[in-house]
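The chain below stands alone, shown as structure tokens; this is the form predicted on its own.
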Amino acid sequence: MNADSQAAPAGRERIVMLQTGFGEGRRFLAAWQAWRDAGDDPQRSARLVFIAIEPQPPTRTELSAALRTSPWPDLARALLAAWPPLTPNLHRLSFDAGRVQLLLRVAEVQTGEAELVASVDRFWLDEPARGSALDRIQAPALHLCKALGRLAASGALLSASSASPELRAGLTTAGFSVHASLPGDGPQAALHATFEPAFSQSLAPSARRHRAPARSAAPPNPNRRALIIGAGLAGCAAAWALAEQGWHCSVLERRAQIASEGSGNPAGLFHGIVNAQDGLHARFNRAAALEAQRAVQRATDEHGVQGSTAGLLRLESTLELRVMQATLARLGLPPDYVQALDAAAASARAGIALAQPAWSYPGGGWVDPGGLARSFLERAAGHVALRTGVKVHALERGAGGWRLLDAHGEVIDAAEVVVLANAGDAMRLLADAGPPMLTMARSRGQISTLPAAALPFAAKLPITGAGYLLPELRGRVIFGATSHADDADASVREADHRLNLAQLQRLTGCQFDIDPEQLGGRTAWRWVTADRLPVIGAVPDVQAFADPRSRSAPRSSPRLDQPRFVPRLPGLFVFTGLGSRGITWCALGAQVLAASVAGAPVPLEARLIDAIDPARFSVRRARRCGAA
């Protein structure tokens, strides 16, 4: 292979490569047909990922017309049938199941390279379609420079498209070797350089190695075999997501049967949110509908599932439609994956006469979560064992890693890696592990059902705001749901048809007479935290973390106010709080643990990564504690 497809060593997992400046996609394709053509090579890396930052990517329409003459035409195909709403964050596009990935970063190329989380083995400093040229970043050139430095392998190769005096000094400064060329690179290039940092005194502080805990590589794991606790949605998607990863997993399920608990109801929905602040909640809830989509997409086309990507409607019951279009437009959300409607073209939308504007997600929709959960399992066949009827009852570390015991005390597992996603459930087997360090509260949700011929309208699309009501499914309608916090009744009750009733008629503006009695439905708890995010990767040492002999820096250090430097336990990882949102980020949470297990490009911004860090708690008593 070249320069331009190969530059980690032979043999390697997974080679990463970073272009800024993704243009009309020649480099990316380039490289994944070199990836290709390799075949068997056994120089040729098990992976590609390759991460491109543009501030103004090309349109669909732009792609599709600049990739007619590409000289890789299958290729070409594939990327423009996955290309995504350009909204403003890490996109994830997957090809070749997984062995090949695409992290389109939309934003500028200094804040982009910042929020990676990634270990580069090749760079291409590339002017970008549409945004700043390389050679006028003169001021944030230091700021760049230290962040190339922070993503570069040991060894990475570097070219740029400009050969300013303010990027070779910043290259040199952030631990690169500036020389004349290199191998395969062409006439373009202005300027080369390896990633060949000298740990002395004379490098400056900026560009010595210093990883926190929660971003480190993960040690070396030949086996690559992983044991999941919980087969509901976020289990069986971590499955497959370790799966892409080359990681083979044993899911064990207490119940006889996979997502017969949270994940148990016959259809929910998922879509993203729009803040006036596009802050964590909002951008992580964007990434996360946007990789829902793709996995509902693939069940319903090759699994058999039952569910829909044909759109979502959620009305708005506080803002007037020039106040949400204004929002659109200043976030510059694209209608692709929002727009704002007033009340007669939400009606004409949902098939019904609405009184209030709403939120259109094109892309949103509805599934079958237990489909949805398979239809994982059945992407990661393979490389997934699953075993029903196996309640684990305690966790134990190990000289050789982490052990999972029945109630007999017998060893039932073992392995290097363990993932906890077994809703509230992790919260007892955490307690193994050392001291508490993760709280959430249980809520009770009750949904109905009805015959769909018993209401006076057919809804076209799934339909949310206070409350929710979904197209008919087989034969049935299904709206709701009750929440009630600490409420361990497992009945269906009269009293919560009742208000789900009320909420329905609140949505649709219908009044109906409908007896309750006559109404199906289902109960099951949701586990929520307090931030109303997921808790999704390494599980911290709160032991250490604690005592502040086990630490390098002391306790007043501004280090401890980033979840990333907490301590980890080795091994242990932990993905739940889903809460009522778990269709929605079961897909891209399940990417982000593949990823922190593997030691993979991690699929989210650092920032949103921090966000549902499961070392924030501890952080944050930490806080508290120092301010008492």
Ligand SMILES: Cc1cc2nc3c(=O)[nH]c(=O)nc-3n(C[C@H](O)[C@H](O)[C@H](O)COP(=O)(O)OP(=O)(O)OC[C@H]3O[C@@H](n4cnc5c(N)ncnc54)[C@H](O)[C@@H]3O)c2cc1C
Second form
Amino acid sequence: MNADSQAAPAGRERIVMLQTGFGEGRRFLAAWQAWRDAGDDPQRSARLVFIAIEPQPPTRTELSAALRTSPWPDLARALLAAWPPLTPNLHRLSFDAGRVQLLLRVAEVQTGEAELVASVDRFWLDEPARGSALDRIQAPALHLCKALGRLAASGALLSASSASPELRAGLTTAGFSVHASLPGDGPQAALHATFEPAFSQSLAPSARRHRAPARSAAPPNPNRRALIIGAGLAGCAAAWALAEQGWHCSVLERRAQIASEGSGNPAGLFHGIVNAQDGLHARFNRAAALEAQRAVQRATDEHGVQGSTAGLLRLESTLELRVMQATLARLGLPPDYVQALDAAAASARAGIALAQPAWSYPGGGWVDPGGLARSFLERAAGHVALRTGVKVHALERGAGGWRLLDAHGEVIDAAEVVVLANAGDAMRLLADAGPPMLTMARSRGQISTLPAAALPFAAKLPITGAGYLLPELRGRVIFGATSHADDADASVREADHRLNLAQLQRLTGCQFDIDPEQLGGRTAWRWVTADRLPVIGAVPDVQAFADPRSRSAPRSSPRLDQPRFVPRLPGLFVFTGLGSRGITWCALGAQVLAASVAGAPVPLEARLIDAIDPARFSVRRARRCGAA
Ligand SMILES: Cc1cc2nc3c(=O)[nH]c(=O)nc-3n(C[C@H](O)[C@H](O)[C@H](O)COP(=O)(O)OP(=O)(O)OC[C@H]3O[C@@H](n4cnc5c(N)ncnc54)[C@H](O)[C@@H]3O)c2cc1C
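Switching conditions: you have the form predicted on its own, so give me the form predicted together with the named molecule.
Every chain and every other molecule in the complex is listed next, the one we just looked at coming first.
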């Protein structure tokens, strides 16, 4: 065994490694190969998560050239095939059915570490291929080392290619003991260390690490079993992501079929967004769209799902082309993620004469959401049991965890971990579990469908802007959609078809005369939060806000000024508020949820985790009332 595999804590659920300076992926491939070589060795960790922070990773072409002589050609090919557009994100690349994950953070080391939520067993501080060399980041060395200390698991090992006095001092301050060498480590490393903070030596192991409640795993659950309420996109994606973490789930659905409510349209689209500030929404949507692309690709290639990842156009109605191009250059967004096209180029791509410039998302597209939901369950096969026609009436906490009750008060099932993926009905169940912590608005949406031959054009790609048009599916095109707040009418309305037709004419700039009676349609509801972001994570214990000690005795009570510090109800998670972007958000949302449940590194930056944290509403409310 080499140093990489020796570093694995024997028989642990997962080994987490972190490297600064990914280079050409040699360390990752070596670690992956060592993990594979350990095969059925009971000492091997069941999962390998390798986190790499690299400000300028190689492009696909550079990586391809570098990996040509790799000693691990199969792994090199798989890495190359999964290589993402190099947007400033935390990218999740998944291999060996999710048991090996590479989290690639495209950022400078100093900022990259601060945004990670993980517990790391093995660090390599290597020089980034480009960007700031370790020796040149002396000024913030202490800051960097504190971040390492925050990420380090007890006993974590560290090797660095620099042994600068600043790094040495910083590591010591952060709780690392610096050694002359580490057993099995190669001669390349200039500095070796172990995380054994002096201040925690006198404490019991369980008391040594103080993670914020939202950053802590669910209570240890030897069965690794969860109950998921709802089999729409959220529930089915959650089952898949939990299966990748080695969990077994029962999914309980009140309807006879999966994806019969919000996720029941014949098709919908997915894509990222660009905004000049690159704020939380743009960054979350970008990360989500990249994960959605992989999920849809898998669904269409391997599960026979209708859909495409061949690109999408979003028409721009206010910005000029040069402003769009300047924005992309300033944000450093690469053309394999998004491009700004003039009207002529957009028209050529769309197959329709368009009068506006457009954002082109080469990896965006469309999919049948019900098919995508099915593909998630199929990918979780062996780890998931689906029970349809089962309505969860109430939720109650008992000694053994959570019990799900039917309308007669009979227990349907019980488990230590429950995930509420039941869209708007999650609010009702949560209200039973404590004071209200979640408010979502309901928006009625109607799509329209039409025989493709009735339109004077044929779109080659999905086109969106104000409204959207999808390419032909089984002889029909789908377009829409309307949006009406607080409207409970489930019928398909002719007036809404007219709205959709008018919107389609504005979108395409094309006039046509179509009788609304020719149209088909479907009505469903979106559940939307006030900040237009989803709700994903452990359910807060909102009693903490009601407890007067939280104001009068701040030293003994939890901090309530940031979502991550808010105490949680043990084992209760929620995944809802997917609004009008559930197709785009479900795969990433599920991975974030599953990582939180299983205590795995979370494939999303800390600030974005806070932005979707279910506790954010209570924190904001408390701030407004001066309670936090
Ligand atoms: C008209 C329209 C167009 C849209 N277009 C797009 C688009 O183009 N792109 C995009 O990304 N998104 C789009 N969306 C949004 C997307 O469809 C939703 O965000 C997504 O489907 C929500 O998934 P979900 O799993 O949260 O909810 P749902 O699909 O509604 O699933 C919730 C499930 O929970 C079940 N359930 C509820 N309560 C219980 C209970 N007590 N016990 C058991 N089961 C229960 C329900 O039966 C349901 O199956 C659109 C939505 C609408 C309405």
